[in-house]
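Just one chain is shown here, as structure tokens, and it is the form predicted alone.
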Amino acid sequence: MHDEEVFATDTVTCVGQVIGVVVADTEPAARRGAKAVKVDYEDLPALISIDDAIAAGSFYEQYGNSLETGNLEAGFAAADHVLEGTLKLGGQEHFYLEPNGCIVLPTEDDEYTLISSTQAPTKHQIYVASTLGVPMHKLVCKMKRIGGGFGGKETRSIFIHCAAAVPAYHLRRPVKAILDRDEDMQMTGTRHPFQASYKVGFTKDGRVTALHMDLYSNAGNSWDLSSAVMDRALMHSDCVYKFPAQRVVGHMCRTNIASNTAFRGFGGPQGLIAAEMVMERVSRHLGKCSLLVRQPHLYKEGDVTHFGMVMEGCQVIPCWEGAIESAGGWQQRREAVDAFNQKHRWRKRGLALTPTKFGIAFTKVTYNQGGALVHVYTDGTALVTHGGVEMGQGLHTKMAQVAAHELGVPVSKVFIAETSTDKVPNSSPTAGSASTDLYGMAVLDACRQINERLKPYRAQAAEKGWSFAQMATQAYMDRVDLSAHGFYATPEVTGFGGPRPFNYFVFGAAVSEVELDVLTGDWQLLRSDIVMDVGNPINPAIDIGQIEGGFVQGMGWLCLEEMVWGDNAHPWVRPGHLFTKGPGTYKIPTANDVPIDFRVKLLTNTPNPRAVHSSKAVGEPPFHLGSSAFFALKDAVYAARAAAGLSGWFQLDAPATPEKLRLACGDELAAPYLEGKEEGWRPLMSC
């Protein structure tokens, strides 16, 4: 959707949007220059928040992908009970190590070299030439490795790189442009808040008959990849359940803020939290134990999704009750937190159990496909090139490790080559978790067709004792090509709205136990069990850092990062200003916050046919996991509120930040503030 400028012309839709570029010889001087510019604006009315949008009807009309299964009236009317409610999450900004940035170099004959930090390098390649007016082949967008991404960087610092091109292409001069952090969280976008509204029909024993949902994100003032991440929340929304009736609708939002855009998971843990929201609200409804609501919904192999994709190899199950074996048993541990909470009247613990499901594929088709160039010298080495990014997941070593088996050398003999259109071309972008499972399966394509050219001489080198550099050696003396180009498209994926718009699922369980200090909302994490099926991996122990890093990053979302922006909820902030745009007020996970003993299993004997070595992607499918601690919190003011003489459900909106903690626990001390006379002391829950 072409709906963004380089530099806004007549009309700024948001605070942080460009509108020119100041160049000088140093950074110092180009701020100064930058602060001397004088602008007058006219004010025009701004909505910042998803109830500001709904209230003004404000939405991009373009977009109306929606998802239904089963008799919704006939779900309801068998229903012994009907509850409706909204439920709140809020956005999350990357805070990867290194800001966005890039440096321009214009070169002889109108060419041009990006050395950026992007996961995208064509999307940037694409963009910067049609802002140029330059074809393709004479701008290459290049990077050996970036200080993360998290999805941050896939769209939203084209602006910046077409910003720098334009000064490179007057001037004839490289240009390098740098975000400081706190311009970098005004300007960039972040995770997409959402708003789930719902309505769902369940009977007396806890089987829902009918769900309904209305999915509202925040788009900001641009389309940008809000669209497919709309999608793929709609088609989680399900999380691991078998709903007999479920219609879910998505409505994108168009804010006056910075453009949204992909963070890890890409919507998926917005689906996912809201099915389970709903189930947990069930459940205390009836006042039964969530397990065993929960547990008759798991799917099973061969069920059929809500979007009509038939689940094989389906993990569930094996991932829910491996959980609950490494955490001890749960029965144990609830009495031990329930015996717990008896004794201490400030201090109180909480234990929840969260599985996952994530459809692993790119839901536009187009980007099912992946590059990679393989170069055997003589010396018995190889030099591989592939499509995707590293960005600190890994992804060189694995490629590394697929190229060093196929041609059967130490992993020390292969050297990953920086990442560069020139090489690759037409590649998709890093995101989706997507890119072991392209580049992996491209490189194994690359490496089998020389491999078929070498067979001749492995015969030799069998009967003479040739190490492979020999080998290769003879080979090129025989004129025998020892470079190929490997490709792969993953076959079958049909994109949204097709019976397989996921190459396959990824599942896991993970069960957290919380202790919560009732005076302050404080909170410690105490132990998580998690069991992840990953196929058969190729790095066990890189795909123990991701499940680790990104059940980290879920929990910070959900339990610690808060984004304040001036909004009708915040007067005291400047007008559409944000106000956590640094590491002084937003507050990411730390080494103190990290489980204090934490254990992950990876699923044994469960090969996956649908990827490179049986493996499975890792990136993105552990962030929902990071709920577990979410749930666990909200298990500890049950018990806070109990012994503060309230009972029955609650709701508590993510972030569930320290405030919202104390608050909710609703004793004596939290009850003069629970209906304060100013409306910014009001806690954003109902109790």
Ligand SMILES: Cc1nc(=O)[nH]c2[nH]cnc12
Second form
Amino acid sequence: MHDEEVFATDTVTCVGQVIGVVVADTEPAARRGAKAVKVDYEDLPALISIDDAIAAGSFYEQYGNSLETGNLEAGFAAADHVLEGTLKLGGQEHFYLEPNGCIVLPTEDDEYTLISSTQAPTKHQIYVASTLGVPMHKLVCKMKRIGGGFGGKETRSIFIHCAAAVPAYHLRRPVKAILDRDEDMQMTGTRHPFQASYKVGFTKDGRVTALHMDLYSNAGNSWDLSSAVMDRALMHSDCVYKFPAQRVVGHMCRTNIASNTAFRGFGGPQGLIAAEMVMERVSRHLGKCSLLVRQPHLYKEGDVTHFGMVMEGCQVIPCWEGAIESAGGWQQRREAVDAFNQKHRWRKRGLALTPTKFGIAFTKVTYNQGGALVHVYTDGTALVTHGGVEMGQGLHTKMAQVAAHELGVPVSKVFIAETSTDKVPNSSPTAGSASTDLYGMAVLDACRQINERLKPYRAQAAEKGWSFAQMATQAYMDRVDLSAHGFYATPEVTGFGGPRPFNYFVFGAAVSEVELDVLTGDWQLLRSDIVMDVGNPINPAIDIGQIEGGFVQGMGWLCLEEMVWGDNAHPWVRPGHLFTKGPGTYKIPTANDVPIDFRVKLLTNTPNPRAVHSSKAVGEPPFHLGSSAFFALKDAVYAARAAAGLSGWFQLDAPATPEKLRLACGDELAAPYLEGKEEGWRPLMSC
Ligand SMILES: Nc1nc2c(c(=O)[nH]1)N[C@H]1C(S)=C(S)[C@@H](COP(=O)(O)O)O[C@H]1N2
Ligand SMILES: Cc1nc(=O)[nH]c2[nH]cnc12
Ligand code: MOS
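Switching from the form predicted alone: structure of the form predicted in complex with the ligand?
Everything in the complex follows now, all chains and molecules, and the chain you saw is the first one.
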């Protein structure tokens, strides 16, 4: 939305906003220089939380998307029960291993090369070129790989590139800028904190007749990607359930924290968990098992979502049933957990099953395109370049497999050296989990062009026993072109508001069991069983790795990672400052948090007709399955509350940190701390 400045001019709207850049021969000198700059800020009133923004009416007014299906009035009229409530979801720091950084190299005249840690080389080419006033064809942005991105380097990395480019422009010398962890956490955005106000109508046997939700996101101090994030949240607020009537309205809150941005799932997890929390409340209100209440709502083949997309190749039920089977049967597991809980007062176990469905395609139609460049050399090796960035998700490996398979050579004969805007131009951000689909088809397209030209030589090779090298050499001798550019644009995607904003859905389900220490709120994830539908996997090992990582990262978001800002609830932190700026205060999952018994299964025989080699995207879809740990923890707290004589549904917002879990157990030891505190009160972290 071009609502940001490289260097703030008269007003800064968040702590950490860049006002200038100090450049020196060494980093220590530059830091001394930056410290020498004294800025006397006039403190202005600041809005930090969503509640602050709602109270002040501070929204990005230009955003007003909503989705609606069915007749809500009739739905609520037909309900035996109507419940209203508000649920809160925290933000999440990307915590990529490699903080933001870049090198800006001025070369001849006004030519520049950027070596970038970013997911979006083209976006950086555009923004730095415009900052320096040079044409795009004189500025290359490239990288071999980046040390993690998770969405955090789709846009927020731009300001550090611009801040480094300006001195490079004036000094005509290479400039390197790399953020320290605490700077990165204070200055760059995170996952959007969300809040949902809902009203749900349902019959006495648990059939939802109407669901209305207002979703509020904390967009921070600039627009960034927040509208697309909210769009995706709106489109995922059905989870895997067919609601006869549903309305969901999006609101983007304007606040004075660093602009929040893309993070794995991109608003999808927020929408998914909101629906799941509502279904949990319905089940508990009726005192029914949540599987029995949710089951009749599960999407079936041919059902239409609340935004009008028809479920094709719907694997909701196979994943749901597969996860239960993998877990050894729900009844068996439930009885074992209940038996344990009968025998232990201060340790309680919990069990939960959560399903997921995730839409694959950029909701911005333009981004659903991909390019590739393939060179075949006379030694029989191939150099492949595509528009996607390797951030640890294994994209380059899959692309090399596709090329090797198509050219008929071993993978060792295919090399991917880097991603660079002068090899493949106009690339979309490596985001939305769609890179394998987009660049896989583009690599295929390029290889097919080359194969077409090599056809006569393949015939000769067969009869003369030529190697691929000899074949390539012979073709070269005959002046045949051995290089090709490939391209692909996803057909039939409509963008938000149309009936096919996604190319297809990815499905999954997880069963998790936890053991909670009621006295401390500490817990252990005993076992998780995941069944995921990834079509025909191009590389099952990579896909299982993505599923394990996505699951753990999702669990981190909902059960461990808490961001603490200086705001009304935490007056002991300087206003607007982030208190949790490193691993000492911000707790990301460690090896101890991974399920002790971790089982991941891929559905078989579910080819996906809409993507390369019948595969499916796997980057973001598994993230939501981590919520099975959150609901298992809540299940354990219910058991603790029962032992304390408390029954019925209670509110548990995310992140479900140990303090919150401990107090939610509500026993006589916790009660004195809860005296007179409002619902959901939690202790200030003593410091
Ligand atoms: N190791 C690793 N895996 C990752 C990420 C990452 O930064 N590191 N990013 C995730 C996100 S946010 C996305 S959108 C996808 C992007 O890659 P893909 O489009 O190739 O799936 O990878 C996911 N898995
Ligand atoms: C821009 C964008 N659109 C999407 O639909 N999904 C995404 N994930 C990360 N970035 C995006
Ligand atoms: O789509 Mo991932 O970069 S949030």
